[in-house]
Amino acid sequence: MMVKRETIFGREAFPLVIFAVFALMPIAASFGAENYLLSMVTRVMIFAIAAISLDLILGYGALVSFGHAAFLGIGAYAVGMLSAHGVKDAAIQLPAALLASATFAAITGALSLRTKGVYFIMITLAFGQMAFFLAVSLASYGGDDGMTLSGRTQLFGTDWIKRDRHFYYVVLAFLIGTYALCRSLVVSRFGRVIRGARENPQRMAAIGYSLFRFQLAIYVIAGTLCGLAGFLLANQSEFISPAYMTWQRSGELIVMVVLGGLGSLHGAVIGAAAFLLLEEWLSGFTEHWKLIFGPFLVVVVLFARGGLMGALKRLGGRGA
């Protein structure tokens, strides 16, 4: 029976179940409020990409970043700025969003990773706030009020992804690609070095690994993937705002990762879905929904070791 449990909740089968549910969602949505459901689940998948990118450095590298949402905003602003100047094709916007995010990650990471512990947290927070206030100062791009885009990005000169269902599957493809990339990184020699640095950095340095280079590489990869989420978020909402890169947004991404389970990439997907769906449900009762969500998160952290993924595995074990 143990084999059955591992088949259902193991690293291989469970992500396939998650992606199958996402793939079938448009069919289920066609029987109800299709536009609302597609919009909601698309948003879940976009933030799942951002949460997976954060899990790379937080769950596997033990690097607590309170500025990760800056990459989300940079990716979104790359879309908005180029669109404002008439450049609306994904062939230009997407590479620009990824390059801008990677550059910001490389510069800030090279400085932040020279610190440790609470100092690393504070310097990433400072860089995130710098990006936020820079966006606020961009009056020609809406300033503090943000900017509404004229429409979604074109794909090789066509309006193919302007249809909600087409855009949904584009986001799903990026989510699967992000998960596959990060999973391959985690199980590679590169990933083993990152995990070793988390567990015993002195020993890894003693056997000859340059931990700074490895950590900077994973930091840049994580920032670039979060920039991809920003590119998708700008297209999904057709709006950009400095609010995308506040420290509170970074905190929400951390909550998603912790809620789903640290060091579990599919746990980050579960955490993003749980956070956003609970937000949508609880906000229907009160605008102070965080007063309800806060105690729920405390209970999960205290009693569900490994987050929601850990709880699911234990429930599966009892039922086996």
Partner chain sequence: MSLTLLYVQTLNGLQLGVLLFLIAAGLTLVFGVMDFINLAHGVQYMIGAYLAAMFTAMTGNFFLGLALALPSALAFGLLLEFLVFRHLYDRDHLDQVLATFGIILALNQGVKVIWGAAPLSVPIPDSLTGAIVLMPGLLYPVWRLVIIGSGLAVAVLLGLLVTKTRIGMLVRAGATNAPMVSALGVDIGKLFMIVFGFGAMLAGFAGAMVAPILSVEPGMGDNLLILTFVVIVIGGIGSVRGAFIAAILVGLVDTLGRSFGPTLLKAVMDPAAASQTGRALAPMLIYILMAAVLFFRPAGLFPAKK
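Alternative state: the form predicted together with its partner chain, after the form predicted on its own:
Just the single chain follows, nothing else.
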């Protein structure tokens, strides 16, 4: 391994800058279109959590999951289904959302990890589609059209997170928590095994690691964290629908991670922000924004390897 000089885009400083910007945003927003900005950035942070969780398996494990949006939907449906039955407290909803995602991840992960490469991509896609069609068939929870929630989750019987600003900081806290958890995971011995399996599975197996167990564990962790993002997403939009789990959504999550730069965690945050802000910005110009965004993606893949973080690093490296 080459020893690299720590730059502002290195280990510690850059993520801190990102989180500081998120923390100060509501103050800046209070001078302008507060509601719009708050909800926009809340959405960015929620998708950042989902993207970080995908980066864990995609970037560090080299497991290309094409069904990650299923967990987003499972987390969201846990909120919607429980609150439809009058269970509105986070103390029950959140553990339920996490448990449901973890269970789905454990079952589908155990089956999917038997396959490799392209087949892994396809089988995760298949499981994502199953979750999607299951949601479509839930007629009592809105079926195809989805369902509007009666309100946000309560916190121990209070309506504290009904205020957008409070909710914003709740999401930020979860984002920082997720980041910290994943960061400590990838530098731990566990994370080293996962990265070792990415580089050379045969050698890791020869050393004596049962990679299946490690990969299943990271798959379940990633699925659970994405379920957390789903829980937050349902609360942010106060709406659930099968559209959360379309395969296109899974594709978008991959786009976020790769756009930001694989295997860096804060790259996923940048990628999520870049994707959603670009979508917002371009759709302000024209309803045909995808006509610009699609070719943009192709150009990023063809010419900017390593995503936005890679490009920034190259710029930073050249300046130094």
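Positions refer to the first chain, counted from 1. Note that the rigid core is defined as the largest set of C-alphas that superpose within 1.5 Å between two forms. From a predicted model like this one, the values you see are computed outputs, not experimental measurements.
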Checklist line | Exceeds or equals 2 Å, Cα of V299 between the two forms, core fit | finding: yes
